[in-house]
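One chain comes next, on its own, written as structure tokens: the form predicted alone.
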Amino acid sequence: MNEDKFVQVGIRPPAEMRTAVPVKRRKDFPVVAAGVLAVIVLGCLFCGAVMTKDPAYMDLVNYSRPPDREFLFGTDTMGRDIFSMIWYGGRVSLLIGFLSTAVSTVIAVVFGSLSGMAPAWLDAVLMRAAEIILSIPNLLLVILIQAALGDANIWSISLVTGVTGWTSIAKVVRTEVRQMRESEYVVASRCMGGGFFHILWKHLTPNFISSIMFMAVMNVRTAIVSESTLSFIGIGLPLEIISWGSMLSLSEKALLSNAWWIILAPGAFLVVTLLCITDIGSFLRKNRKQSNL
């Protein structure tokens, strides 16, 4: 009897059938978003080769000049070349995004792992504290801490954004750690005298890093938005430190003088970058959900 006519139920499908899911995932990868984001990041990193003029030079003769062959994106109200400012300012905005994400991820991993490994009473206390911080609007907390610190700079904004954006990641880390803390390799490491940070680095982090990857990517977007918002309302980076947010802070003067290009260029780059990061983060989240099935 030919066994190919029968379908076996309740067992894993053949290897050739199991390869269909990874192929579908590769097709779902946001190639366009990743490509556009790569171009923007590389342009900001190597802005010296892209800039046509000094972004800090104030050409008062050509202030508020519309886009032309000499000034591709026009000039702002102080005569600075917007095309050069876009690439130089993008480097600052992306730096703030990555620095704040690094700070928030480190805090979330340590706090969430400590809560997951702790006894029930300490775990409850730590989670209640995290939920209290999470209940406060993030932007309001950022504004409050930055106003208390005083004059803003790249490092202060990165730190403030990082220390206020770790709670969601910490809750995910805590859940993952509580599922793994009774695993044989964790118990064996404890019996051999392994400390908390040894177990965290060697055994826990490699297992939950994929679960928080998409949240870390989205934190980059949140940090860039926070920096732009702070600059827009006047408590962010000063005008001499060029970023996409500080460029958008000139929007009031631009609207009064009908210089639409001053807002359009940095706003378009900011929106496109945020959309690309969001698309990649959504892909990582879907990929994680599919891998758990």
Contents of the next structure:
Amino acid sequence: MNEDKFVQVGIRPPAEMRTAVPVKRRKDFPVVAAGVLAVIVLGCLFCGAVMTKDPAYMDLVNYSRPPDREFLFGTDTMGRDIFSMIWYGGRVSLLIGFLSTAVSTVIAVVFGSLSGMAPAWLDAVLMRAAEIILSIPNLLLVILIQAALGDANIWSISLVTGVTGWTSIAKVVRTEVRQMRESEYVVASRCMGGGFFHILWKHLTPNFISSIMFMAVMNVRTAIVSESTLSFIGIGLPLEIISWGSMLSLSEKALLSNAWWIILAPGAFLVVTLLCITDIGSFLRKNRKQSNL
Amino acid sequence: MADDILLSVRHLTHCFRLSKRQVLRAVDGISFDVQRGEIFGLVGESGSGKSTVARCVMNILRPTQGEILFNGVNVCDAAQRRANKKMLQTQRQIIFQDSASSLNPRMTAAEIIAEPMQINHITTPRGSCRAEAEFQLHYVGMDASYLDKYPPELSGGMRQRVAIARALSMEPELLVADEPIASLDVSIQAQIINLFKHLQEEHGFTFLFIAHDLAVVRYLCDRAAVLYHGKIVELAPTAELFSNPCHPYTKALLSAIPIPDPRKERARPLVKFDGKGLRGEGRLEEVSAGHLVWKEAET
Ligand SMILES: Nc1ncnc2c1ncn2[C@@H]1O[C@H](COP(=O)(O)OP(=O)(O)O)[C@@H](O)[C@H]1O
Ligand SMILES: [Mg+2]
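Starting from the form predicted alone, produce the coordinates for the form predicted together with the partner chain.
Shown next: the complete complex, the earlier chain at its head.
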């Protein structure tokens, strides 16, 4: 028992009171992943400064050379310098990743919000449509659209992977919008005459952006993989447009001639980039869970 | 005389479809007029349909039957609504009960207050939107240091002031306030009520003031209607309503106001209302000038 009559029970002494736990943002932040990704992205963006050779120049004397002083990562079967191609081609791969993510995100946000704001029957129709698209294997859809579009280039590949990859983001957006649309600030905005896009931009997007951030980042990864896959199976970018995918598409021949560096260099860059993106993506997801508590 | 009427609600009925067979008549054929420059109170217990009336007036809900004339425009009619879109968007504003949910938590006070101006592309008389927001904020008794605060950082009373400032920024003719003080502490309630009274005296806004607190209605409103289960049972000037209540439900409501004297309070009979005489058809009848009481039709 407490003998002191003047200590009030039920009130914690100040020392015991826990101050708000500081958010451990910095600590969890994947520094290594962000650093490596930054190096890769910057290297690709300013590839002119990094490259040692002209990536498109076919040195017919030095074809399929293993790595050495002059050709840091060796040359491919057409005599192009792989080290230079990696930075140059990374630009295309990353561009496709970001472009197609932008396309998917815009489609997903508009479609998801439309579905979320629509009356119940239209919402049901739109969401079933999205599910049908989602249920078709992505690659099949990409191949179909690509075949319809004709010759592949950077824009068409971005568009195709973007157009096929929005459904899961749209579902998240739709669920969030459905919860928010009854909130009185959306009703109030509509009373003041706010149109669909005004409400979408001012009220809805800021509130769901954090929950689709993770998915958008993962979408960059998916798009880069799609580009590589397409190029690998031969319906992606043609060989003369250098990208990590089109570089990998040479691997068949490379394997036959025992030229391991032709696959390893672009493959390693691809895998490292994807790992970094994944790491940052899962950090975003965890961070979101924290902020929701 | 007709020019003095800003808002006219005629035989308004709103039904909520609860399931295939069940229909809830939340508002059942009510009519009233709100004159320009008056504060019209709508009182009733929780669930009597007050918010539904407000939402119909603001076009948030579509009434099942009846019409609502605002400034001579039938707001239930899509064509007329479209033709007068701008006028309706700026001249009618609503203040919700719960300021925590009626303000976007991710916008600053300045952005919130400027939102209607941006939507309607109003040229601001005071230069920038920010200056305008600051002016409106001053007007409701807050200073410029609150401009960059987010709603969760403000107290309930402050938030409600921001909501009022947002509504006022359009200088509307009609302000619909749906229980604007019900979520506030008593002392803050008094501040907000005085703010309303002050604004009305200074600016001559017309209020449709919804409350379940009779004392507030008595203090603030010029006329009041008592709503019970979606019907108006009594409508009269406030003084008349409180001094000479005619309908048993009104009597019951008034008897529930506590008297701040224990001896009188204990001796006072509590009138109960059993809901009799409100089941079927009937209509409002005038007992004296401007004092209408619900009379059940004789069967
Ligand atoms: N969206 C809705 N769907 C179904 N019923 C509703 C809805 N909104 C309100 N109601 C019902 O309508 C009646 C009146 O509600 P409301 O107008 O909010 O009352 P008040 O504001 O007077 O408390 C209540 O019985 C309520 O349950
Ligand atoms: Mg209500």
